[in-house]
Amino acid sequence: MSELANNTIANSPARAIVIGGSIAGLLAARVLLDRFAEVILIEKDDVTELQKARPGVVQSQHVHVLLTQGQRLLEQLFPGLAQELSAAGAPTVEWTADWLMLGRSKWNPRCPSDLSGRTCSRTLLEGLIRQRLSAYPNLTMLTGCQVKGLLSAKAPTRVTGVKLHWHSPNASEVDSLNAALVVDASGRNSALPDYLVEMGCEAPPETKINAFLGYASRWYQRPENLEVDWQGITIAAVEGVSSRGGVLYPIEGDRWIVTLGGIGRDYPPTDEAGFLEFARSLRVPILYDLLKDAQPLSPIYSYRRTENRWRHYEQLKSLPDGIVAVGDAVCTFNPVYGQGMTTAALGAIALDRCLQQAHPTKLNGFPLRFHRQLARILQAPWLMATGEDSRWSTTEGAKPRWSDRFVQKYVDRVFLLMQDSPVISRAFAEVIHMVKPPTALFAPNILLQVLKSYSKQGLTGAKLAK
């Protein structure tokens, strides 16, 4: 085991532990480093090679979008990270001007905006963040081990640390660690609900909505002589028209990641001929035309675990002190909407804000306060993802409320109008990139155009609600 840090931060609890080296775990560790004398991050994978995909991230070979809000928050946590991404070859993209987006029935207008960011592989981004964290003297990263349980006290009910399991046992390794705060960032397979039950506490209720999206990805070399005026392409699946979609995503090394997806178990094949034929079957064949002569750089990777799931810790009457969860351990979204990493960054900022408001050495009642604040952050991306997934008749799980159906009808009209309106298209992009809340789509200038469009068809507000 690595030598544990000995430095202290005045008036701070001695130690925090983060379970899992995911993006959510790394960002949680970053904010904890400013609040605790020592932070220990526990990761079961070997992460010594910065640019090597690790087994624990089965999606690492697929497209990972860092939305504009996520880019800004990461720059706040790691000043200069955007420059490091550019130096590593990550393209700079202005999302509304450089991207081809096929919407409901036509290509969305392209227009300038301040929505920009770097597009890169998940491996590059995660590696650079780990590299930046390694400079902190009060961080210890334990690899090759994982948490197998929680240490706890009953009076009052409190998590006091973690039990460890080492993949390569050594007599010198410890089997447990104490901590003032444990942060579960172990992803969608989090065992925290089970640990809570073992402690005699209540497990959180869950909401699941599954559109049964499956996707397949392949990496390609960008053709040398290709001259185009765009950086990437998205072809959306449209309910009632086509269950299939695809994205071409530029990354470092002059490469593309191309992901094809199908909703309602319309899964893309993983053989070369089937993958290309699936690309040709999209609403427009632009991806097929680009790929049929492009040089593949990887096998075809498949992924099908894409359900939305929210563990509602915020609904519990009580939570043991000393434990919180972040990232996919709390809420996972259908990955097609690209919200995961940005939501993880928002969660880290919320964790930092809550710790700032808490007593520096007493965290009594902190977990429930944090999870209630986190729930307010999760509400908007959850509604965006599940609202889209609920359009499909093949989707299973919780059904949208009347208010959600009303908003969906309204957004449908916004979709149609933005195909001819750069102003609405830009506003919608700001919501998608989580720079503005969904309520921005109800701004007077947009609401007026929506009402006028219904008025032209002789529709009333009552019909809009149906």
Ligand SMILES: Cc1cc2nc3c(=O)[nH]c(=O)nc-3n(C[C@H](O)[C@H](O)[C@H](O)COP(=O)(O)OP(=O)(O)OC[C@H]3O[C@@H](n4cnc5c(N)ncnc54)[C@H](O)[C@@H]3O)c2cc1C
Given for the second form:
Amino acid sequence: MSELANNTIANSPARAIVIGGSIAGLLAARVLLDRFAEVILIEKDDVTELQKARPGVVQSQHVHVLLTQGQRLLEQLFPGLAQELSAAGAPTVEWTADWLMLGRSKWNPRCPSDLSGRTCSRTLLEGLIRQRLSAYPNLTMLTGCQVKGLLSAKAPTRVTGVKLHWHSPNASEVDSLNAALVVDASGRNSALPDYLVEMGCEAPPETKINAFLGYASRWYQRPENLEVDWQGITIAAVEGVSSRGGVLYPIEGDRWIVTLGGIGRDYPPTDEAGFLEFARSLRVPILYDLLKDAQPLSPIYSYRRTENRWRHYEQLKSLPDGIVAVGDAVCTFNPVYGQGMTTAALGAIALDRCLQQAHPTKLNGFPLRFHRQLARILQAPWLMATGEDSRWSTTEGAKPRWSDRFVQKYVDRVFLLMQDSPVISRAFAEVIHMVKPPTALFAPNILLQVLKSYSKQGLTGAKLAK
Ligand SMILES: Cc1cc2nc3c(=O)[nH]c(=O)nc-3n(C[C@H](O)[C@H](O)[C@H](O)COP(=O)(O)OP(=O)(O)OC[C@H]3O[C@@H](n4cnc5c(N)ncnc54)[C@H](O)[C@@H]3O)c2cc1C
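Okay, that is the form predicted alone; can I get the form predicted together with the ligand now?
Let's see the whole complex now, leading with the same chain.
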């Protein structure tokens, strides 16, 4: 802070600024620290306490699954993080063995795999990452400080820094900062499209696909005397059967977060009786049976802004130099697929790779090059999320093509077959955990079983279990 007041760091040519100190911003900062002499991360919330929920990340009250691929990438960026999560009490979960997952008509087989991870609260994960970053001498975190606009220069148009507005009581007098590169990680409400228009540039086109999923979540103490052979439960909504689902997710401190969800505006209630009744109405009442006598630790939190939204920066003919966006500021997914944090980690690694190919002081044309690479990464999680969402007639914005319908029918068969096949079940989990691409579901051994099932039951004959 005193450094800022003296403005000694304000003139550094090799400085990067990150807007937003949530997962995407923290991970971007981590890779920028290896490439820039100095990194300044600016977060509007006060984040002095390690594990406190804050207004900028209201989603932290809901289940936050860190997929196996995300866990692996975070370990790459912060070696030893998994151990730190364990030390803080986060359970270790082998996803295919320790989880009860209700398939189309029965529980999926439980089988060993190398798909393991830590389950924890979103606040713990973010807090530990922030703690690790604070050890870097070339990082400054400004909290209680909001970016209110971009500094720019013309001929050619480029971003040269940010304008600041301080909330915190010990506010600095500095009201703007220069940087060679600004990374916008300010989440789904990112103002970057507006800033671009103000600078006389084009805003990115957007694709929005909304399944109108609503969440209601409550935290519980895990009952002390509960003796079960599983760690968590997922009951998915199934198109044509039930628009309702739920997840019981174990976290540090022997607690559970239980998130209930309804698709197509079938929103779960936030009063106690309604919440439990919704749990009872799921395809099986196991969550209700567990929750009715469990001790709640929180109010019931609601969340409804769950649409898939992609701002296509990669489609712009030009982007000013000096600015890129990452994380939810570029693409948000229906959260039920748990892809946001893992995709943010993939984005950070892509940023690192692109920066390796460019010198930090010569970043001409860098933003568009980065966004084109990022778009390739976003393709698979986007297709998985929107392909599933487009099954519902209540979903808006999706125009499934015949090829999408074909893939949905194929995946329906895979869903059915995996209920009796640990091999297919494991392969499916690898795709869901983003360890393998969706094309892995078309591997010869799976394709063969799907074709066999067609030849036994006909193309349309096999009734999907309801
Ligand atoms: C209900 C819900 C459940 C989810 N569940 C999962 C899950 O199970 N698994 C998963 O991987 N992902 C999940 N996600 C997605 C995940 O939360 C995000 O993808 C992830 O947090 C990355 O987001 P982000 O860092 O880009 O943005 P955000 O998390 O939205 O953070 C943006 C940050 O920028 C700050 N900020 C905003 N504007 C400014 C400004 N002008 N100046 C300074 N700071 C600013 C905010 O305070 C905030 O800290 C879920 C999302 C929701 C909504």
